[in-house]
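One chain comes next, on its own, written out as structure tokens in the form predicted on its own.
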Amino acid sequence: MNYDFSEEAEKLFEAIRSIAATAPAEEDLAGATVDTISAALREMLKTLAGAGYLQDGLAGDASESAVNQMAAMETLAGQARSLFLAVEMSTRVLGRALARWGTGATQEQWREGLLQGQWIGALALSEEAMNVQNDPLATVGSRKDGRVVVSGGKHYVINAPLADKIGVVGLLDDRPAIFMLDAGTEGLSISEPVPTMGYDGIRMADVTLDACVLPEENVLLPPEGTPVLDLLRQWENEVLMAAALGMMQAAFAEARDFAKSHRSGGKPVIAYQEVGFKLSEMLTLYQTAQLLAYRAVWTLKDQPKEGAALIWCAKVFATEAAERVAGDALRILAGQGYRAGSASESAYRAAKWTQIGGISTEIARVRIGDQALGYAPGR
């Protein structure tokens, strides 16, 4: 595995840092209206598309491309936490599904619209429980007079109140399918935004489909036997891993800078041995999580079965480490960190979503154990 980034990759990272620096602060997004957040997200999508970020990694199959993509995502997540998650659910997850399974001119148009930043997308996957692996999909489509009629309900849908295109995961002909709905589709209703513990700048809502009628071309039907749910959750996990890395990066930097610039008892905070130990532990956790995430996406390209297990390992380690690093940062920052608006305070709350989103850390542990014992199904 080559740990060096090319000059082209470094230029992309720098462009992402510049774009993220212009984004509204997390605390400003917290109380903003849906229209305000929509405008900020659309502007970021447009500028990221111009930098090549939205398309990064979707076309290339090389392991280096996957590592570059993870590093680029981490860079954005470290500076624009909520907008990062909104961008990724629109493009890295829904856009990826269209890139892999989309057929025909209409689906190609949707893919290009998302990857060029023209539209905001949302993927509606979770139902009554977030774990769709154990609970069968209850959102079902049926064919009628050359069209498809879909009914069902989804919860915890990031971007739902903002989205132009919503991909709803359900069953058609007893096979997993993704039903593509425009925001104004008759029978589609979206709840008021759901208040969240962290990620103050995202807008999440529930989605209900009441006999929504779609043309056949609005249905993505992956080839039979494709592990659709596992792949969608895997892509979510990659996003959440990058989110966790970005949180650790931001929390560590804030605590380190505070310890160097502030004084207590007549000397810099960093001069206290326990503070130095705490910073060293934080940096160790961050860099270990980073290397594990890079190795997981690297391996996934050439060894899918082994890579999938490593993704679960990286998801567990990185997202739980993010909570610990943010918590340690708050201890160093003391009162300044406890105030709303610090990077560490925001990361501490947001880390919980990275643990329960995608495949939760508890279920991931079960899968890791099954893989180690040889029980996990092959891919």
Second form
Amino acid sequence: MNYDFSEEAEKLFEAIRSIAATAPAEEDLAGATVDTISAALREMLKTLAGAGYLQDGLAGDASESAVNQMAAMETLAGQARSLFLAVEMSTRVLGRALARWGTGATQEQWREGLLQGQWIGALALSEEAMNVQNDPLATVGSRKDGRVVVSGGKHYVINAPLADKIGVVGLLDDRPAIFMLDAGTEGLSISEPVPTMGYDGIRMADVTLDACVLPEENVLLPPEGTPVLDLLRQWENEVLMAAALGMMQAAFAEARDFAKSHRSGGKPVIAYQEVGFKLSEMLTLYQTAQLLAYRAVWTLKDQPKEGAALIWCAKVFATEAAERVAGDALRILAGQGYRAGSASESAYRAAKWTQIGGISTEIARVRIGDQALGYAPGR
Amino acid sequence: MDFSFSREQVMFKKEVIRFAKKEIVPRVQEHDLNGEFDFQSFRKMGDFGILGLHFPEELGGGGADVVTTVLAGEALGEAGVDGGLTLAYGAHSFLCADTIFRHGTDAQRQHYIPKLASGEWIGCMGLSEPDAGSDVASMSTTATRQGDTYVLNGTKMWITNGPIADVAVVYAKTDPDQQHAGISAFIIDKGTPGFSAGPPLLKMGVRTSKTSELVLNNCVIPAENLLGNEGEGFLMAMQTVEWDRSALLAPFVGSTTYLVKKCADYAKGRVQFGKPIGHYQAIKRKLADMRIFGEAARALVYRIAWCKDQGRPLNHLEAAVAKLFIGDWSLPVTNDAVTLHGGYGYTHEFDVERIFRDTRLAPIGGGTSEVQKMIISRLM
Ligand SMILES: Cc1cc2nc3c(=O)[nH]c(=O)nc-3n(C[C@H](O)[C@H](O)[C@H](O)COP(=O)(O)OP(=O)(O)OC[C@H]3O[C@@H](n4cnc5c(N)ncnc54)[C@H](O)[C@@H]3O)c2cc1C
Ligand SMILES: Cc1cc2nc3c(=O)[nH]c(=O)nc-3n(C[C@H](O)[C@H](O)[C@H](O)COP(=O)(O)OP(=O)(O)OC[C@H]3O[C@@H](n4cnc5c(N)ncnc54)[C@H](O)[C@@H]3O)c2cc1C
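Let's compare: the form predicted on its own is above, so bring in the form predicted in complex with the partner chain.
Now the complete complex, all chains and molecules, led by this one.
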């Protein structure tokens, strides 16, 4: 047992902090063009690759490194909310799929491009029934003359308007596959960016594939029996857990600093129990969520089943805690917090998404319950 | 970071669960209903090595580290041991015996620890008073030095094991003009003239632990019964907080694992509207929330234990976070367990009702949730 981070890990966090400090502010990204966001994201990807951040913890490394990675992700998420999510969808989700299941030169090239931060990637998974819990995937590829033709429609794909490479999840030979498409592929169309309640600096869009043709080596086919959709959701969950931790860290710090310096009735407002006690609850939720998230990713390495259940637990707890912490921060910050641009206000809006994305908190609870009951998932 | 336990620790936890299920749990409900302390189980815990687990072997202990000691507490909860017995164990082993072990003289250690470790003697700790609970520094019990003796006067309140204890660690003011700095700690033996316990209080939960007043009426004790030096009592009491936030909280964590299993078994067997209620998502949600709470609480408790094993001074903020979380968040979970059992859950036939009552102490005992928030907001 050891509850300390190694010196090496602390160095990584410090490096991430300095990189994140150079990121454009969330409110500056809100109204920015796709090109501006794309440039900021590319810059961030390149510097993060240099710091070793993008490659870590992807290929089933040691448990300790998974915890370090989670803490590094939290650090980035706390300071650069939207760019963090964009980076992670490109690398920790799509890049990780390639690192895990990639074979052959093309897939190697994709993996290197994404994990070295040269390309922006997007993962298109969600369809009409976006949680992919209840209905089979409708995006299907078929083989034709050594090539694959794929059609389908995907919703709400982060990075789609800026991506160089899009991994589209569908079925080939009745098995889950990821169709690797270049942005300019014929038949691939990307909608206008979809406006969202939070995450002002991401750009996401719907993606349509109308008989897109790709070489067979551009199909990522995980080994038969791999729970591909569950794993993709799990990786997304890890990202959203880190996002939630980052939000709590930022909202808590903003509210605490304010409460210590802002005076009312002749004393700093933290001296009032209504404020000080709220901050105590916020910090308790944050620290508890943090330890749970660390333990969840740590457990995954040697006990995948137990680890997966802990990820559901941590996802639910951290993302619900994030909304509460951000909401309480807003009450403490009062008028100052309600202004657009405060860390807590943007965290409050973004927190909602962390509960919906990956496996929704509803479905996660059902799965945790099923496991306790010894029922097959989704009964 | 590394969240693993050693193989020995894992095996030991399993052994404790096995022991507790066989030797203690079968009588838990009966003792709870009758409000009786289970002397037999307590002695068995001593024989098994739990009561003195962390004391050195030469004093009759098991020489275990703190993490292992906390694991034993979790195991008791996981086996289904009630909160009354685990509270009695905590007050005995940590609040009383450990204070003597840490601050007593060699002679006091030799005299008390082996008998406390075996369970031959039962210990208690008296800090709270009728008018000084959260604000413990305002206590009014006094200890006045007279030659080679101290004379103690005052009343202690809510003392776990009070009516059955052979030995008590009691806090009193040697300098009533001071707050914290005026408090000192003393060992008082059962039978000392002027020292008595009130009748057991009737309680909502933790009913198998005996709780009472301790009355000190011109109670004369030898001066060597002072632990450490005058004025060090408050610091000593604070040192027990490490145990309070790890070993005493661990049974709540274990008890959640027990609850999940109990509730899942019930939900699989109970049929309504033609199917087991476990098929309904609303029931799964309750099970999920129980598990989430237990998993979230676990690392908080072991973080404190691990830091103590490293010899680090207690991080009061982390300790208060653990206490606040487990205190406040354990209640909805045990409440859900009762609801999940429907009308049966409201009866003594099912132990979820007792667990609900026992857990109600979590945000009160050892410092209320409000006190934890005061600590956190001061330290943040
Ligand atoms: C900001 C944002 C970014 C996104 N980024 C991406 C991306 O990059 N790539 C991508 O592929 N997708 C992305 N998505 C889609 C996202 O993954 C889905 O929105 C999410 O999975 C939820 O699916 P849904 O919206 O269809 O809700 P539904 O699945 O229709 O769910 C509706 C409600 O019903 C509940 N529910 C559904 N089924 C069950 C069940 N079996 N039991 C209990 N409750 C149930 C849900 O929890 C929810 O409360 C993004 C969405 C947003 C908002
Ligand atoms: C079953 C049981 C076993 C116990 N065992 C022991 C034992 O072995 N030894 C021992 O010494 N003590 C023991 N106690 C006492 C326990 O530690 C106290 O009950 C606890 O510290 C609270 O003190 P109190 O009951 O006097 O409540 P009070 O301090 O009177 O508090 C009443 C309420 O006011 C709140 N409050 C108080 N001050 C503030 C403030 N400044 N701001 C906001 N809210 C405030 C409290 O949080 C609480 O909600 C035990 C208690 C119980 C119930």
